[in-house]
Every structure is written in C-alpha cells, then in structure tokens.
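As a starting point, one isolated chain is supplied in structure tokens, in the form predicted alone.
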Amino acid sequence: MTYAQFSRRARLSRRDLCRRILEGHRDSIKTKKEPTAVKNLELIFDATLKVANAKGFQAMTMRDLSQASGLSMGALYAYFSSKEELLEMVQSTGREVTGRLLREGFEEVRDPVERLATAIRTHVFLSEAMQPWFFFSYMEARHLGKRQKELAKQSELATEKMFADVIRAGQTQGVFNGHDPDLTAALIKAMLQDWYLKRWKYAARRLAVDAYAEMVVKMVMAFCLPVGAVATVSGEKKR
C-alpha cells in the first residue's frame, strides 16, 4: 500500500473531516444548512490548528480564532459555546477517524508479518494526511484538562496495544522472536511520532512519506523476525 492508495481509500480531505464533525454535533451546531456549516467548520478547524500550533491552544483567544478564520465572533459561537467545546470537537473527531482507519487498515489481514507492516504504514500515512491534528494533539496533551489529558493517554496506549497484540499473535505462531511486545510497540510508536513531530528534518532531506514508512517497516522486521528469517511483505522478500 502506497500513500496515494491510502489517500484514495481513506478520503481524509478537510471537507470529509468537517462533515464528520457536523454529523457528530448536529444538536449543538446552530447552522443547519450543511454546505454552509461544512465550509465554516473547515475555516474553524484550519484556523484552530494553525493558531494553536503556533502559540498554544490555551493562549489562543476567540479574537485570534476570528481573525484567522475570517468569521465573526458571533458566527463562531454558532458552532461551539466555548473553547473547551471546540477542543472536544477537534479531539473527538480526530480520535474517531484515526482509530477507525487504523483498525480498518489491517483487520482483514491475517499474516502476522503483513499485518504488522500494514499497521505501521497506515499509521504513518494517517499522520501525513492529518499532520496538523497529530502535532496539535501531541504538543497540547500536557496543557489539556484532566478529562482530555486522560483521553489522550488512552489513545496513545490503545495504539501501542494494537502493535503489541499483533506482535504477540506473531510470537504465538512462531513467526516473531521473543522480544518484549509492549516495549517493542512503544519503540515503534516513537518512530512513528518522529515523522509528524519533526517534519522539518525529513523535508530538508527530501524524504517522501512512502520511503519513511518502508524504512520503519524494515527496521521493525529486522528486530522482530528471527535471525536469518525471510518474510514476504507486499510481494517483496525482506531479510
């Protein structure tokens, strides 16, 4: 699976994401015309991530958001009643979309090697498609309220558990070696985070997202597979 193939399947345009926000918050959003609501939610979503990633969500004011989005203060309040509600909208939608696509990405794959490789590629491609949200979620986690902070922790642990479960299943089948699955999953997560947290580094090296995903797959397989083992990942033999 390439990033282009993933993008066509996942349909993660800003408009699609904002349509999901609207579907999940129809009771509280006062604007009822879907085209107008989705268009304005795009402006709000983009402005929130842009301003928050530049100065921090807690420091961002409604006036900042109004200026960045081009919407009046009154128009903003038609979509949320407070910054806390806005935060919940942005975070809950991001978690729902990423969690669902991660599960869908590999749930039908049965071979443990291909399953682990697919999970890695899906996570990298997701973070490429939704980089501002991934960056925002990571950088703001320590400043969030107690509930949002706990949800952020649970989300990260759920991702690590997904990788650990795949590794355990492969160990049970005798495919992967006996390295600690939980620690291995945590290290995989750290490599995946590097892609969306330090884009400047990889941009300077002109490294494409597909190349980064394949390098992570190769490194993980070299660590998880027994010495001398040969696995086939997407039709290509890897040692």
Contents of the next structure:
There are 2 protein chains.
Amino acid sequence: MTYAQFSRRARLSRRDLCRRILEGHRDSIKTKKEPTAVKNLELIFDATLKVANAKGFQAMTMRDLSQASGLSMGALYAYFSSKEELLEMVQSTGREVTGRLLREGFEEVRDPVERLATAIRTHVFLSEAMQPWFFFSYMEARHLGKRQKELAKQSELATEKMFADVIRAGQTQGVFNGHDPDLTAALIKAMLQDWYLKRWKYAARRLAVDAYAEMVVKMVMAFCLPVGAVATVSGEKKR
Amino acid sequence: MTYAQFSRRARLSRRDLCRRILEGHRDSIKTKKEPTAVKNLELIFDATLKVANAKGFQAMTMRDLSQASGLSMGALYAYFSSKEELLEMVQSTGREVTGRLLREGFEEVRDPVERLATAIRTHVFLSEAMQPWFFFSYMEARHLGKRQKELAKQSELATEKMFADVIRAGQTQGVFNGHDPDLTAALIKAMLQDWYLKRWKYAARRLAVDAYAEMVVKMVMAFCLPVGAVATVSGEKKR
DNA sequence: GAAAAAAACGAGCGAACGCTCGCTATTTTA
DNA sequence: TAAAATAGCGAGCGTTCGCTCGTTTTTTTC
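Starting from the form predicted alone shown above, please give the structure in the form predicted in complex with another copy of the chain.
Now the full complex is given, and it begins with the chain already shown.
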C-alpha cells in the first residue's frame, strides 16, 4: 500500500471528525443546530491545533483561540465548559480515531511479514494524515488530569501490544526470529513517532512519507527475519 | 562498555555542572560567593527539573519554584533575570554537556562496528545519567525564543550527523551496507530518544539501561551489516 | 415582516501571574 | 564587636489569565 492509496481509502475529513465529536458531546454543547455546530467545531479544532502546536496548549490563551478561530469568547464556551475540557476533547477524539483506523488498516492481511509491514505503513500514513492531532496528543499528554493521563498511557500500550502480537504470531509460525516482541514493538513505535514529532527535519530533507515508511519496514524486517531469509517484503514492484 | 563503567568514568555530578553554569553567568548572577551560589544553583535546577518535568515549564509558577527550591522569590531572581532566561540556562547547559561527553565517549574507538555500537551505548547511558535534563530539553524546546530554538535544532542535527558520519566511514571501509546514512541516523536517534522520553514504560517493565542499549545496537547492526555477516558486535562475553 | 428563538458578542470580574524593591537577617571585615 | 557588605525575604505592583453574562445580531417561525 502507498500513502495515496491509504488516504483515498481512509477518507478522514475534518468534517466527519467534528460530527463525531458533536454526537459525543450533544448534552454539553449549547448550540442546537447541527450544521452550525459542526462548522464551529471545525474552526475551533483547527485553531486549537494550529496555535497550541506552535506555542503549547498552556501558553495558548483563550483570546488567542478566539482570534485564530474567528469566534468570540462567549461563542467558544458554547462548545466546552473549560480550557481543560477542550484539551480532553481533542485528546480523546484523536485517540479514538487512531485506534479504530489502525486496527481496520491491517486486519485482513494474514501473512505475518506482510501483516507487520502493513501495520507499520498504516501507522506512518495515519500519523501523516492526522499529523497535528498526533503531535498535539504526544506533547500535551502530561497536562491532562490523572484519569485522562491514564487513558493516554493505556492507548499507547495498546498500540504497542498490537505490534507485539503481530510479531508473536509470526514467531509461532516460525517466520520471525526470537527477539523479545514487546521490546521490539517499543522500538518500532519509537521510530514511528519520529515522523510526526520531527516533521521539520524530514520536511527540510524533502523525504516523502512512503520512503520513510519503507525505511522503517526494512529496518524492522532486517531485525525480525532470520539471517539468510530474503527480504522481499512487499508485493509491490521495486524500481 | 556497561552503564556502570560509563557512569564511573563520566563523573557528571550536579555540583560540577552548577559550577560550570556559574562561570558562564558570572556577570548576571548577583551572588558573589561561589559556595553559596553553587549551592543555590543546585537547589534551583533540581527544583526546576522536578516541577517542570511534572507539569510543564509554562505551567510551573515562580511560586511553585520558590516552594520547591526553598528559596524566596527575591533570592531566585538573583540567579536569572526572567523565567525565560532560566529556561535558556537549563537548555544551554544540557546541550553543552551532552555534546562534549558524547564526542568524548567514542573518539578513541576506531573499528567502525565497535565505534557505532559505542556511540549508541554512550548516548543511552548519557541520557540515563542526565534523564531529567534530556526530558526537559526535548519537551520545552518549542518554548524557547527564535534564536535559542535554532540552536536546539542545530544541536539535534549535529548529534545525528555524528551517527551518520560513523556509518559513512564504515561504508567507505566496506563494513556496512549501502543504506542511506542520514536516514539511518535519524531512526537511531528516534530509538535513543524513547529511552528518556518514555521512562514510565520501561520502568514498569523493569528493563535495565544496558539491556535497552544492547537491543538498539542489535537492531541497528542487523540493518547496517551486510547479510551473512556474523553479528558479534561487542568484545564482551555473551551468556 | 413582526415576534420568538438561537447564536454571537466582548467588556468586565476575581484570581493568579511574573517580577520588584524596601526591608531584615546573616556573614565578613577591620 | 561595631560597621560594612552580602544574602535573603515576601507583600505588593501592574498585567494578563480563564471565564461569565447582559446585551446585540442573526436566523427561524408563522
């Protein structure tokens, strides 16, 4: 799979995302009419991610957010009851969408090698498509309350377990060698995170998202496949 | 090299660190007597890293810092002129010490394979010994001013170039295969960062620093060494 | 198009912020 | 040990923060 294929299939528009958020907060959001609410939620989340990812969520004032979104202070507070709730809304939404799309991304692939490669590619492509959300989730996680922080950790561990399980299954089938699956999964996740955390670096090098994904796949396969196994990972043609 | 050996050799006590900071800011620090100044700088940096790493530097108030350090507001401002300057002091100190120790760590090792492995181990061990500093530098970099932010980026790129150069030298000698050295270095750095950024994860798993370092070394060698090369990386005995 | 309902506004509130400065306490000097 | 020098203190200043609410503007209803 390439990034072009992925983003055609995933169709994760901000509008759909905001509609989901609205459904989840129907009771607390004061605006009655859906089209208006969705439009404004879009403005709010766009502005939040833009300003907060530049200067940090704590440093972003509600006046900043008001200016960046084009909504007044009063209008903003029709959609959340406090700055902290806004933080939780962005976090939980990103978490939910990520988990779902990631699982869907490779569930039908059964060959262990191809399954691991697809999981890696899906994660890179997903974090590319939703880069501001991923960056925000990572950098602002420690400003969450105790309960929400625990959820964020659980989410991270769940993603990692997903990779570890794929590797374990491959080991059982004798396709992968015996390296610790949990630690391997942790290292994979570390490499995947760099793509959305250090975007300035890869943008400066004009590195495409597909190239990055393939590099990570190669590194992981070199580590997980037994010595001597020919590393033809993907069915796609190589140049 | 093991972590025990490294930390015995590096000897990077907080006291020495604070003495260096004092020398670098002799003109702006109002306290005249060195022993007093060093003692208070130690209190200030300890408290800053403790509080800021828990709730973020922006969220840390000067009253928090006063309470955590045991110094009054007035006493704090004898050592820096603004909260922003405190941020820059911590950042620049960490940067300086890191760069120096990292370079010293593997300059005498000449064999490419051993050299790359030593560079990786040194980075992991260094980030373990100075974990609060590394975590702080990473998480608070975007709150710096333009000039300082540029320095932080340059420092990151310099570290990466160090790894890339080691790999390039190994390729010239025909020891490593032809994978892009710059991108490989970026992936190595991503794995190294996870150790000090996600400490809660590895602490929960009771994973030792040496084990982590060896895992990264193995992964990198599997990727960089030509297929078929026996991966006996270190001179140390294996179980 | 008048009345009712919904959405948007933004000045202003109390609280908390970074930082200062007149003062006290401690140490050094002679 | 008196005088001078240094270190330490914390209430209070001006500012800015998150958030509210009485009012105005826009949209819907009939």
